[in-house]
Structure formats: C-alpha cells, structure tokens
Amino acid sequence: MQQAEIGLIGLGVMGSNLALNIAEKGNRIAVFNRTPARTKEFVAEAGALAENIIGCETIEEFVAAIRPPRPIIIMIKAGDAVDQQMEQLKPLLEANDILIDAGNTNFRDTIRRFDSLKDTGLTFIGMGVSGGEEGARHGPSIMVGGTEESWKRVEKVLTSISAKFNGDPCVAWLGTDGAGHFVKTIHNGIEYADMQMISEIYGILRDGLGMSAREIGEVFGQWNKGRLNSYLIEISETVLKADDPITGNAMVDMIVDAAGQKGTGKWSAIEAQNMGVAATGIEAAVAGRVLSSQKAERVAAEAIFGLPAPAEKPHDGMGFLADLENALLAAKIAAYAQGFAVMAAASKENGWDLPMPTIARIWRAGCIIRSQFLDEITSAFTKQPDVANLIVTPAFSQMVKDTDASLRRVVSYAALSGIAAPALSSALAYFDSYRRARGTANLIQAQRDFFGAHGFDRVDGKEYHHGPWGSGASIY
C-alpha cells in the first residue's frame, strides 16, 4: 500500500475537516482517533475521498503508515492532551519524524515543547489554523512556526489546502519553536477587538438611533461593499436579517447577551502586557466579554441605577452614519496597529524576525479577521517593513486624519447616551496619547519618587534624579 504524506490525528469538527481539504487537494493522509468507531464512521462519509485517506485503528498502524521523515498533525483539545498523545506517540517515531499542533495553543506551551524534542531526533511544529471549520475544510490561514527544515517537509501539503487570495496561499513560515502560534494568538486578539467594535456600534444603532436587527443588517451590508469590506461586517449583515425560526422574531433578539471565549483574547492581552506595548483594544475586548458573561450582576445594577435618556439623535442621519463607518474604520486601524505593534515585540525578545508583510498578507483569505484592509497593511509594511507603527505610515496616517472627527463624535454621543463603547472608546484614547509629544506621565514619576524614591529623567539632562519632596517623601 502506497504511504500516506500525511498524518493526523483527532476526527473531531476541526480535524475531520482538515483531513478532508488535504485528501481533496490530492495528498494521501493517514488518520486515527482514539475510538475506531469514528475513523470508520469518518472514512466511510468520506465518499470518493476514501481514496486518499488510510483509516488506522491501532496507533502503531497510524504510525507505520505514513512515509518517513513522518509528520503528524495533532488536532486535539490543547493542554495536557497533547502532551499525552505525544508521549504516546515518541517511542514509535524515527529521527526527524514532526509532531505538529494545530490546536489554539499557548504559544509558551509550544516552545516548551519544541524544547523537550530537542535531544530526541524528533522536532516539533506550532502551526496556527484560522478560518473556523469551513476555513479548515475550504483552505485556511496557515501559521508555521518551527525549523525550517520541518517546514520544508510539510510545505508542499500545507501550500495545497490553504486559501488562496488572487492565487497565492495564505500560509507562510513564520519562524521557530512558537512563532506560528503566537502569530495566531494576536490574530485572535484583533479579532476579539474587530467583533467587539463591530458590536458596540451595533449598540449605537439599536440603542441610540432605535434601529431594527434587519436594517442594521442593511447598513452593514451597505458599508460592507466600501472599506469595511470583510468576513465579519459580511456574517454581521447575515445574521442581523436572519429570523428565529421559533417566534418569528429576528435571531439576534433571541440570543442571551453573553458572550464566551476560549483564552486566546486574554493571552494576546497578557502577552502584550507582559512586553511593555499597549494593546488597548485588545483589552477592552477582553474585558467587555468578562462584563458580558456577569449578566445577572447586569440586570441588578440596572434596576438600581436604570438607564441615562439617549442623547438627542443627530440631526443629520446619514451624516451620522457616515460617522459610524468612519468611526469603526478608525478603531480597526488601531487595533490592527496594536496587534501588529506586540508581533513587533514578541519578534525582539524571541528571536524570531517576523515578516509582518507576510504575516499580513497571510491573513488576506481564509481566516476569520479576512478583509480588504489586509491588503492595504500588506502594502504599508512592505515599502515600511520596520516601522514603529502602522499608524505613521502615509497610508495609515492619512485614514486616522481622515477618520479622526468622526471616532470623536461618536465617541462623544455614546458617552452621553450611557451606551458602552469600551473598544471606540480606548482606540481614541489611544491615538490621542500616542500622537501627544508632551503626556502627563512626569506627574506619575514625582509621585513614585515622592514615595518610593523611584527617581525619573529630566528634560534638561542634568544628573540631578530626585525630586526636593523633604525627608519624610518615600514611606519605604
């Protein structure tokens, strides 16, 4: 029997998906999940794609048949699970042989992995997937990280089942050990930016201006044929029209306002953090599903506190919306600027050199943060790959002048209408501290020094670092 190129492990959605894409585009995979029932059951629904697929029932079987140096996709639940399968699978594998995690893994978890594989003759692989199920089915974003001589071996099958925008693939090595997963971990933080914007100006337009579900959904579909064009704004507008098919009322009226998440939002945050660069959006991303998920405290506090009045809607109501595309257009600049600003950082201190042109233009098809202006950052960090950020580059600079006003009166009308704009809300504060030359921070170094004795610099250069606060100024 003819070996298979591939191998992978986990039949659920995610991995019965992927293993289809890769038999589909003509690569022979070799598949086991810990219960046979399922790889029968899955290599029996596989129709004329049973062809390309080697169902094993033992995991020596699994191993055997996949030509050497073997590499083997884990798509399993993230965590102690992998570990597990991999110690399973180690005393069955040769040198050179790749163990790769398609999971949504901490990108530390795939370093300290890549580590332990080190004195063994086995190497290991970090590979971020993104586009959801129909994205693993159809061609998603692919994130490598790993040596790239582990790269090399994967590349054909990995190039064949990933989207393609204009023709080229969206999957690109990206560096070693966690790089591919850490790359995936920020895409996850702008998304969980993109989406809590997209909704805070749902908010604006359902609770400020008394808009419908449908003809929200109208003026999605609308901004999503200009520079919003993208994945979210186009699933935005499918779901605002869809109707329940139980009450007949619209869906999205149905659904309990609580949102959940699976940690990547929170790591991209932390991470950020952890490397000194400010990811606000990300943050209030976070956090504004954190308040989400407290939907009982919510209803409390609002019987005691109730709800301001809305503030008086704009006169000019296409004005007004105008507002609202630019204001989101804004906010996603920002977003995507941070995201790209922690890559930057992470680049640094792990050695990795990531190609931010390529991250970007990775990200232009298959997965879930896919849009138009992609293709615009693509562009900016190619004739500016080592920019401080992307806000500053012509193109991007010019969208935040453009945009500016508008963020500002939305952001203003939001605020006086008591309607929760945490992300819009942290992308002006963020332009406006980062484009200020001269902040208020020297305020907070004489006070850590006035009680910590922290000392600060001084914008005339003396050698003099304390301030004259008296004897009794540091309480340590």
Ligand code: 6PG
Second form
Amino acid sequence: MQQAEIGLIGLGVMGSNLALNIAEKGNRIAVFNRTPARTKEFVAEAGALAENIIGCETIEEFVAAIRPPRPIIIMIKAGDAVDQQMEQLKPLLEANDILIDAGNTNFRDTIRRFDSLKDTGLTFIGMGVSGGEEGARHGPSIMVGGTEESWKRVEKVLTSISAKFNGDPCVAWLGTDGAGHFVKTIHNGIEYADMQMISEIYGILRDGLGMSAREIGEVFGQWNKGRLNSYLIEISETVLKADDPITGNAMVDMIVDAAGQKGTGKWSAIEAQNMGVAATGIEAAVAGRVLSSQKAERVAAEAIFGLPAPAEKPHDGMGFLADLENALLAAKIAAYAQGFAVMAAASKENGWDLPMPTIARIWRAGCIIRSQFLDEITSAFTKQPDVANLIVTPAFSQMVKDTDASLRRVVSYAALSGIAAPALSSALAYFDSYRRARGTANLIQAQRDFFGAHGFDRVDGKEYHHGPWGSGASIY
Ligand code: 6PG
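Right, the form predicted on its own is done; let's see the coordinates for the form predicted in complex with 6-phosphogluconic acid (6PG).
Full assembly next; the chain just shown is listed first.
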C-alpha cells in the first residue's frame, strides 16, 4: 500500500476535520485514535475522501503507514496527554521525524517538549490552529513554531489546508520552539477582548436602550457592512436573530449569562504581566468572564443594590448608534495594539524575532478574529514593523482621533447607567494614559520614597533622589 505523507493522532472534532481537510487537498494521511472504533467510524464516514486516508488500529501500524521522515500531527487535549502520546511514539520513530502538537498548548510546555527532543534526532513543532470546527475542515489560520528546516518540510501540506485571504495562505513559520503556540495564545487573548467588547455593546443596547435581541442583531448586521466587518460581528448577528426552538424566545435570552473559559485568555493576561506590558483589554475580558460565572453572588448583590435607571442618551436616535459603532472600533484598536505589544515584548525575551506584519497577515482569514481590520493592521506593520505601538501609526492614530470622542460618550453613558463596560472603559483609560506625556506616577514615586526610601528621578535631572519628607518618613 502507498504510504501516507503525514499522520494525525486524535480523531475528536478538530482532529477529524483537520484530517478530512488534509485528505481533501490531495494529501495521503494515516490516522490513529486511542479508541479504534472511532477510527473505523471516521474512515467509514469520510466518503470519497477515504481513498486518501489510512485508518490504523495500532500505533505501530500507524507509524509504519507514514513515509519517513514522518510528520505526525497530535491533536489531543493539551496537557499531560501530549507528553504521554510522545512517550508512546518515541521508540517507534526515526531520525528527522517531526512531532507536531496542534492543540491549544501553553507555549512553555512547547518549549520544554522542543528542548526534550533536541538530542534525539526528532524534531518538534508547536502549531497554533484557529478557526474552530469549520476552520479545521475548510481552512484554518495556522501559526507554526519550530526549526525553520522542519517548517520547510511541512510547508506544502500546511499551505494546502490553510485558509486563504485573497489567495494568500494564512499560514506561516513564526519562529523557533514556542513561537507558534505563543502567538495562538495571544490570538485567543485578543479573541477574549473582542468578544467581551461586543458583549458590552450588546449590554448597552439591551439594558440601556431597551432593544430586543433581534433589533440588536439588525444593528450588528449593519455594522458588519462597515469598518467593524468581522467574523465575530457576523456570528453575533446570526446568534442574536436565532429563536429558541422550545420557547420561541430569542435563543440568546434563554442562555445563562455565565461564560466558560479554557485558559488561553488567562495565559495571555499572565504573560502580558510577566512581560511588563499593559494588556488591559485582555485582563478586563478574563475578569469579566470570572465575574460572569459568579452568577449566584450577582443575583444576591442585585437584590441588595438594585439597578440604576438608564441615563439620558448623549444623542437621539441614530447618533448614539454611530457612537457605539465608533466606540467599538476605538476599543478594538486598543485591544489589538496591546496584543501586538505583548508579542513584541515576548519576541525579544524569547529571541523569536516574531514577524508582526506576517502575524496580522495570517489572521486575516480562517481564524476566529478574522476581519478586514486585520488587513489594515497588516498594512500598518508592513510600513513600520518595529513601531512601538499600533496606535501611533498614521492610519490607526487617525482612526483613534476619529473615534475616541464616541468611546468617551459611550463609557460615560454606561457608567451613569450602571451598565458594566470593563473592556470599553479599560480601552479608554489605556488611551488616556498612553497619550498623556505628564501622568501622575510622580506622586506614586514620592509615596514609595516616603515609606520605603526607594528614590526617584527628578524632572531636571539633578542628582538629588530623595524627598524632604521629614520625621515619619522611613529615610529619616
Ligand atoms: C480558535 C478558538 C479555539 C477555542 C478557544 C475557546 O482560535 O479557534 O480560540 O481555540 O474555541 O480555545 O476558548 P475558551 O473556551 O477559553 O473560550
């Protein structure tokens, strides 16, 4: 039998769809699942694509079915299972075989696994895959980390299965060891911020303006034709217009307001903190999900405090809707700017040399945050790859100038109405902090010096680094 050019372990939803995508693009693939019944079922359901698929019942059979040097995609739950799978495979593999972890893995685990294979002749790729089930089946965005040589060996097959933006494949090699998984983590952090900001706008339309789910869906549908055009706005429209088959109510009104999370948003926030980068949108989004999950406490608190009446709208009719649209754009700019700043810092720290224009480019299609907006980010970074912050590029600074007044009005309205808008508010605070040359940390420095003799720099550069605090201060 003709050997496969690639193998895949793990026939869950993502693994199955990825395998079908690989087979459909004319690549011969061997597949293996822990439970052989699933492998049989998968091959039986593959239809005409089964021609390109070799279903294997044992791991030995699976390895033998792939032509060396073997690229093997592992698409199983991130964590210990990946280490166990690697241990099971290792004795069966030969020099130059490549293990490719395609799960949502913490990049620190990826670096550890990459290093652990260094002297074995085997290589490791940490590969971020975004786009959910549909993306895996018909074209995901793929973020690759590993050696450049191992990338070259899988480039063709990964390019064939990736999403395309105007014909341009949404896959790239981003750097060594954990680079791909790190970029996927930040993708998810931005995804959290994007989703949180959209849901805050939904909250203002629902609880402030009293609009129905369907009406809000209409608004998002309109916005999707403009600058906010994106997959997340598009699915928000669809979701808001769907009815519950049981009650006939809007489906979204029947869903408990407690968000789940699997950890990638939290990792993004943690890494931003580790790197000393302010990623307030991502942090607000993670905290928003945490508070959302404390449903019983929130119900009890509402009974104590009640809710304020919605404030007077800053504009009549369409004016406020335009403000909301602009506010979402302004806040989105801040969140993306923060995400890219985290990646820039991580790139330096880990010696990756992450290519910012390429990252924006491969996020334009296939992934969950795909949008027209990312094409504009691609252009901005292509012109200035080393810019300190996306916000100060000519195109984005103009966008912020055009929209920050709207964000200000929307955040004020939400605050006066008692509607929580942590991500939108954090975006405004981030912008106001970032663009003010003289901030207020001089007082913090004075306080630190008072109680801890930590010293400060003077604005006139003079060599006198402690204050005249007198008795009570720790330096006297
Ligand atoms: C993607 C998604 C995908 C997954 C998230 C969901 O890019 O395709 O981000 O990876 O849906 O992990 O994460 P939460 O369960 O944490 O929301």
